[in-house]
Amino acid sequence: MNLEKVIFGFFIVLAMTLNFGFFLGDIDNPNHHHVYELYAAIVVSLIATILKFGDRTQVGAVLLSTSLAADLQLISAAILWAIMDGHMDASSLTVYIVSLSGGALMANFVSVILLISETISQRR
C-alpha cells in the first residue's frame, strides 16, 4: 500500500464529504449551514489542491482544475458569508452561498470519480 496515495485519496474524499455536509439542509435557512463546516471544507480543499500540484499527467491536470474550481467557489461562498452581516436578507444570501457550495460539490464529485477511474484503470 502506498501511503502517499492513501493521503491523497483521503483529502480528496474528505473535501467532498465536508462540502456535502455543508450543502445539506434547506437552501435558504442559514441555521442549516454551519460556517465552521464551510471553513473546514475550504481548508481541506486547499490541502487537496496542494497535493495535486505534483501530478504531471493529463488526469492530474484535470484533477487540479476541478480542485481549483472548487476552491474558487468555496472561497467566494466564504466571502459572501463574511459580508452577510446585516447587508442583505440572510435567507436570500444563504441561497447564493449554498449554491456556490453546490458547484464546488460537483467539482469535488468529478475529482472523486476521476480518482476512482484512475485507480481502477491502473494495472499491477
The other form holds:
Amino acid sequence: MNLEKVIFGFFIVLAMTLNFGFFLGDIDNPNHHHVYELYAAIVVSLIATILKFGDRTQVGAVLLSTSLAADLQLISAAILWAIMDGHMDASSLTVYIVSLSGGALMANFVSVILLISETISQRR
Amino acid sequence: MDNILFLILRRLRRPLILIILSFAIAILGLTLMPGVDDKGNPWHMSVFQAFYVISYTATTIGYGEIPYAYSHAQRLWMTFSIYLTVIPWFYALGKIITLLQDTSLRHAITTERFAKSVRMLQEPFYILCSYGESASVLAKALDDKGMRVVVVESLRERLYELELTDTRNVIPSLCADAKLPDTLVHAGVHHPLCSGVVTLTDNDQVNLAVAVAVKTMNPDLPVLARAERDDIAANMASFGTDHIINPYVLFGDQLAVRVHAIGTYILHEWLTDVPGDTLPPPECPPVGKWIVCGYGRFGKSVVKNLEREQITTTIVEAMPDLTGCENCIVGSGTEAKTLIEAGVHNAVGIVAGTDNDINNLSIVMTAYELNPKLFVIVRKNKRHNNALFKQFNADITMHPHDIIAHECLAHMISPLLAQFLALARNHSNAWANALVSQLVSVVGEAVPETWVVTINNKNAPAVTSLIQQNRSVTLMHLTQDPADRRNYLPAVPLMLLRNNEPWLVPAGSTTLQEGDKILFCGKPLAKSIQPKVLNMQKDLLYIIDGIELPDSLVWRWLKS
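Now the other one: the form predicted in complex with the partner chain, given that the block above is the form predicted alone.
Let us now look at the entire complex, which starts with that chain.
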C-alpha cells in the first residue's frame, strides 16, 4: 500500500462526495443547500487539482482537465452566490448555483471513473 | 515548453496545498466567529467576506476591520489566522523564486527558447557549431549578406561577445556542446530550411563528432568541417563530409597563389569578401631568397609552397627536433644574431609564422631594422592583437581565421562560386588580371554580390516559356535594363553550367537552354532588378524586340 495513492484517491473521491452532498435536495430550496458544503467542496476540489499536477501520463492529463472543469464550475457558483446574494430571489439563485454544482458533479464523476479504471487496469 | 510547465507545477505542489489548507481553515473559522454589526445586532461574516479579509491579511496588505469593527472572538481568530496564513504564503513565494533561479530549470528554459526561435525561422539558415575567431568572422559576413545563422557554442564568454555584436538579423545562440546530437536537433538539423552545418572548432575530435552526427541524422545536409590531422580528414571524408578545411594547407596555397598569380588571388578575395567593402591594392611578394621563421604545420606549408614556386628558403626554428626540421638554423628568430646567420642582409623576404603573435612582431621588427628593404609576411593569430599589427603595417598580414572564413563563404554563398574559384586557379595570372579589370569596369571597386540564376520553370518562367516557343534568349538579354534596353545592368556572368560542363566567363551572345545555371556577379542593384527580366515575359520581350506589349485584353485587341 502506498500512502501517496491513498491520499490521492481520498481527495478525488471526497471532492465528488462533497459535491454530491451539496447537489442533493430540492433544486430551488435554499434550505437544502448549505454554504459550508459548497465551501468544503471547493477547497477539496482545489487540493485534488494540485495533487494531479505534474503527472505526464495520458490518464493524468485527463484527470487534471476534469478537475479544472469542476473547479471552474464550483468557483463560478461561489462567485454567483457572493455577488447576487440579497439582490435576487433566493430560490431562483439557488437553482443557478445548484445547477452549476451539478455540472461540476459530472466532472468529478468522470474523474472518479478514470481513477477506478486506472486502478483496475493495474495488474498486481 | 509543456515539460517546463509541468516541472514547475510539480515542484510547487506542496506550497500550493499548504496555502489552500491554511486559507480554508482561516476562512471557515472567521465565518463561525460571532460578531456584532454597527446597529448592535449579532452578525456572522459570509464566506465571501471572510475570503476577502483573509486574502488581504495573508498577503500582508491589511486593510483593517471590514465591514464592521470586529468582536473579541473575531480578533482572536484573526490573530491566529495571520500566523497560520502568512507563513505558508512566504514559503510559497520563496519556493517560486528558488525555482526560477534553479540552474537546471533555467537551462531547460533557454534551450527551449532557442529551439523555438530556430523552429520559427522562415528563411534558409546555416548552423555554426562554434563561435571562435573564424566562426565569428563567418557569422558576420553571412549576416551582412542577409543570410540567417544559428550559433551553438560551448564557451559562455564567446556567446557574450555575440550578444554584444551588432547584427542585421537576430542570431539565435545556445551555450551547449555541439557534439551532443540533441543540441544539433535543437539547432535545426531536421529543419526543412537548414542549408548546412559549419563546424570550425580548433578541436578535430569535436569537428569529427559533429560531422558524423549530422551526416547520420540528415545525410543530404552539406557539412563544412575544419580538420588539421590527415587521418581525421580521411575519416570525415568517409562519412561524406562535403568540404574539409585544413587551415594550414589553405594558408600555404593562398600564399603560393599570391606569389605566382596575384590576379587570381585578388579575384578570390574580392568575390568572397563582404559586399560593399573595398579591397586595398595587394602587394606582390618578390622572388629570391626568403627566410621562414617557425617550422610548425604553418611554416611547413609555407616552405612547401614557396619551394614549388622556385623560391629558396632558409628556415629558422627554435626546436628543430620537435618539428622534424633537418636543415635549419636553430633559434627563435627574435634576436638579430640568428637572423644574420640566416642571411637576412641578402634576403628579399621574411615570413614570421610562429603561433605567438608577440614573437612574430618581434621577428619582423628585428629583421626590418637589419634590412629595411625586406618584404614582410607576418602571421596574426589572435584578432585582439589587431591594433599592434596595424601599427606595424607589414606587407602582408595573414590571419588564418580570416582565410578559413573566406573559404567557407565561397562554399556557402553558392557551390558554383567555389567551383568557379577552383577553376580560376588553373588559369593564368594574365587571364585573372583581365577578368578583374573587366569586373571593376562594370561593377566598380566595391566588393560585388554574387548570385546564381537557374533557367527553369520555377526560377525563370519568362525565359523558359520563350525558349519553348523557339525564341532564342541570350545571356546578354539577362543583363539588360528592363527600364531601357539600351542600358546594361551592372552585372557580369562569371560561369555557365550546362549538363555539369562549366564555361568560364561565357560570351554575351551565348544562347540559353533550359537547365542552365549561371553565376553572376554584380552590384546589389542588378541582383534586385534581374528577377524582373526572368519572371516577366513582357519585360523580357521588350528587351529582345524593343516593343512594349500591352497588358490588358482591350489594348491587345486594339493593337492587333
